[in-house]
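So this first bit is one chain, no partners, the form predicted on its own, shown in structure tokens.
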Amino acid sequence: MVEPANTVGIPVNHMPQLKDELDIVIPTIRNLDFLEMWRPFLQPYHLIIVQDGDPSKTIAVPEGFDYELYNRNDINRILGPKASCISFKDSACRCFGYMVSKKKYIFTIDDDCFVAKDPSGKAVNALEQHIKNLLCPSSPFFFNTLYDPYREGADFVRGYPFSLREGVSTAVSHGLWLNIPDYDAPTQLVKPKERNTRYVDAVMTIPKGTLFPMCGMNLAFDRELIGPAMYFGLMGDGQPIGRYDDMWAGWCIKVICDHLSLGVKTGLPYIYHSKASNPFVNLKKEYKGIFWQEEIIPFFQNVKLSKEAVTVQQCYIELSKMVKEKLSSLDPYFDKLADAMVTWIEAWDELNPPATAATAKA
């Protein structure tokens, strides 16, 4: 039996690394309560939110925290048409936020989470993990079994090529969930009970060639590094699919990554899940994506993209393509996702134009 931590009495870091530089994002339909928790960790930086759902349905958020919050309405005025790439009643329309910010790091986070516990009993602060993962290097090109040989207490192993010890720029840090597992609906349906309550003190680089199923609900990454790549799909409401927008987005950004020669890290930080979502309601989100996912998975095997791409801008137009090309013939709707990628490229750019010789030098 694990329990979230008790974070009552610790103070607020007014101090914290990257205060600057970092928005945390938050999807959510209800009341943020869980910010409490999360305040000495959390409070000291910009947060974005984005409301799914009603937009005139008034959402709290505890005093004391800086704060911008978007709903659907500020969504279709400031991306015009181009707002059809948002998804609605999904939590992929957090990734708005990544598109609006201007900070170069993103930390997103659900708010069914909340602070977990390590093995010693103390209150992990996930933020503070990622940006460590997220300022030291990775290593995806030889797999180190020490795990992160930049970590404090370890060191490349015997063997390891000293070419390839500098690493290089870690784009996304990907943490892991105690108590409540992300499991498909299938899995909760016969292990309704199953709990995570394994600690595992590690980080690890993802190897360059392999793919993993990004969970979107503790997430941060280099936003200058991958930021365009980072979109979560067209799901949820109106769409044939739900469940797989973070798993699209890693899918994604892996390939992308591999490409570019930049890391993805997966481990470390914990949060504490608090509730499962029902297993029934999921089924009828993702049961296509459960036979889809079969053919997309090799698809993003085999992508190769042109040594002309090197911007994640064409990396990712490039995909588009491949997608339209290679996916419509599995469903109509990998057409429309597509051209729902392409536009996503179009709006970030709008909103993020690139910076001239002149802003660069102001």
Second form
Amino acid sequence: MVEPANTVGIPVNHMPQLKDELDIVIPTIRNLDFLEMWRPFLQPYHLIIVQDGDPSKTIAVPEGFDYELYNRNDINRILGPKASCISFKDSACRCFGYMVSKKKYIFTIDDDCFVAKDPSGKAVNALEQHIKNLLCPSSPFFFNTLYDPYREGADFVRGYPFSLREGVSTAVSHGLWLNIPDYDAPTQLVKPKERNTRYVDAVMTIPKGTLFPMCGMNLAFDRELIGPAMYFGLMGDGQPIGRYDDMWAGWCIKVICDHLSLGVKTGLPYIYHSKASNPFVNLKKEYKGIFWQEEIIPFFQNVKLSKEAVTVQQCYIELSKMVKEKLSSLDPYFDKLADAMVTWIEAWDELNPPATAATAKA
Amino acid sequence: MSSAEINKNEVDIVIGALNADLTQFLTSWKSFFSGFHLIVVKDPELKEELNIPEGFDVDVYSKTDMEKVVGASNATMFSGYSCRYFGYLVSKKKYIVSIDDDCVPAKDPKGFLVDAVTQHVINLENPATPLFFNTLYDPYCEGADFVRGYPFSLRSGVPCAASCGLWLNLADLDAPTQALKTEQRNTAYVDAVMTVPAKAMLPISGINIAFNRELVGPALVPALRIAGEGKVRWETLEDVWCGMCLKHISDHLGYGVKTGLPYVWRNERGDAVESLRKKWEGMKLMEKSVPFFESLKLPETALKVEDCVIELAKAVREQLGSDDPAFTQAADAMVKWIQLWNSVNSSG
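In place of the form predicted on its own, output the structure of the form predicted in complex with its partner chain.
So here's everything in the complex, that chain up top.
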């Protein structure tokens, strides 16, 4: 059995890296009590809280945190008709937080994620590790068998081409979870008691051309490099599918990162995932996705973006056209989604005018 | 799976002897090698007699044996670290586990000695998952599974062709890196096995490796020799080249290659700075190899491993031959290797 860390007594980080360059985006419908445990590591940072569900509820934020909060009314007010692209009654609404942020980096975390312990018993400062991951290069063109070569104590192995050792910029840092693993509903039903107790002490770059299931529970990214592609799709109320928001974003960002030579890392940091969602509810949400993903995956595996697509927005619009062309026959939902992808980019550009628009390193 | 559950009769442990005295090496591995058949192949350029302690079920091959089986001119193919490939050639088993003679068992974070042989066989016996990355690494091990979003059609995996282990203490770094960081030792025990995704290239080290001989045996080619190849790993590239070929062929045939556990403890040998003094050809050859393998497409008609090797050799000769004679020699060696493999393995 694995336990979360006890962070009582840990002083607030007095040297918070990227304090003024990073926003923490948290979707919630409940409360933010979990922030109390994260206080030593997260208090110095600005929070963007996206309140899903009933806007008349008041979300209590623990004292001492600097935050801005958006509920559904705010989203509708700010985006007007474009608000249709932001999901309702699903944590996918968090991507609104990415859009309104003015910072370079985003860290997003779920409100049932506590601080984990490393094997020595020490509390893991997940944000600090994400920042380390984002600030040092990735190595997507050749797999390093000793994992992240830029980590203290590691390096490139014999045979690793020297011309590839400078790496590329890191766009995304995907963290993992101890305790309740991120399983789909069928697996949860078969293994309700399984807990992830294995602390794998590694960060690695996911190779170019390889897709992965991106979980939004413990995720950080460079908003300037990849932000516009972090759209979490149409989920929840009024939609035929749920629990595929982060998956969809993960497939999109990966093909775009591969196209633009940006890196995606996975591995450390761990958080402690405390709450197992109801597998029967999950099954209803995921049901269509389980079948659809069999078509969606080959679609993404075969996507070829044009040479002319050099910004993230251009890549994303191109992708939306391909989604409409190739996936609409799977279900009319994808037609709507393709339109929503375009709406998202329009909204992004409106809120982030050209002077500060995200451009990618070609 | 524990060591009690793997079938020891399906495994050959192949050791390339670059040192004459194998007493310390074999004694340290005794409990994990017990019950297995060993093939020890002596570097044909090693003059001293091998010293092998009692208590092992071992067949030893030396230069004379090599010449008997493959002829005197071909025996040169198996000099230095490449001597172990002779063991792969003459083995009759399904799985091969190969460990360099300067490695001893490592300890895991709990202080227990790691049974590298059993871990390798477990890796080989379980499917690989090269077509989609599982963020919780090996989905088949105890306490883990496929994560949400992993396509169900890909969950039965594919056969595992090779298991690439790692090294604590002296990691397999190249000479410039080790020379720069003389004191650096690998202390990070990363508790994971994972499949290297399809199309991704990687440097496969021959120091601690296992493979399914029945599945891909001919693809482990002793082919690339850098000028001035030496008797320390810093002065070779044969395994890295072999690994690039193996990975490409595995990808083509739909097999998987795993990396991660098990660890071995690698001891000091040689001097990185000394190895630096030699003009290090390896770097240049790797630079040329990468774009070659990246763009290489084996014909769809190449369905057998042997055919894949022949096609690969053809492509090497055509596309890399003019860049460096080492590549032409490698291509020739690959063709010769397949001839030897076919003749040795058909005569039973």
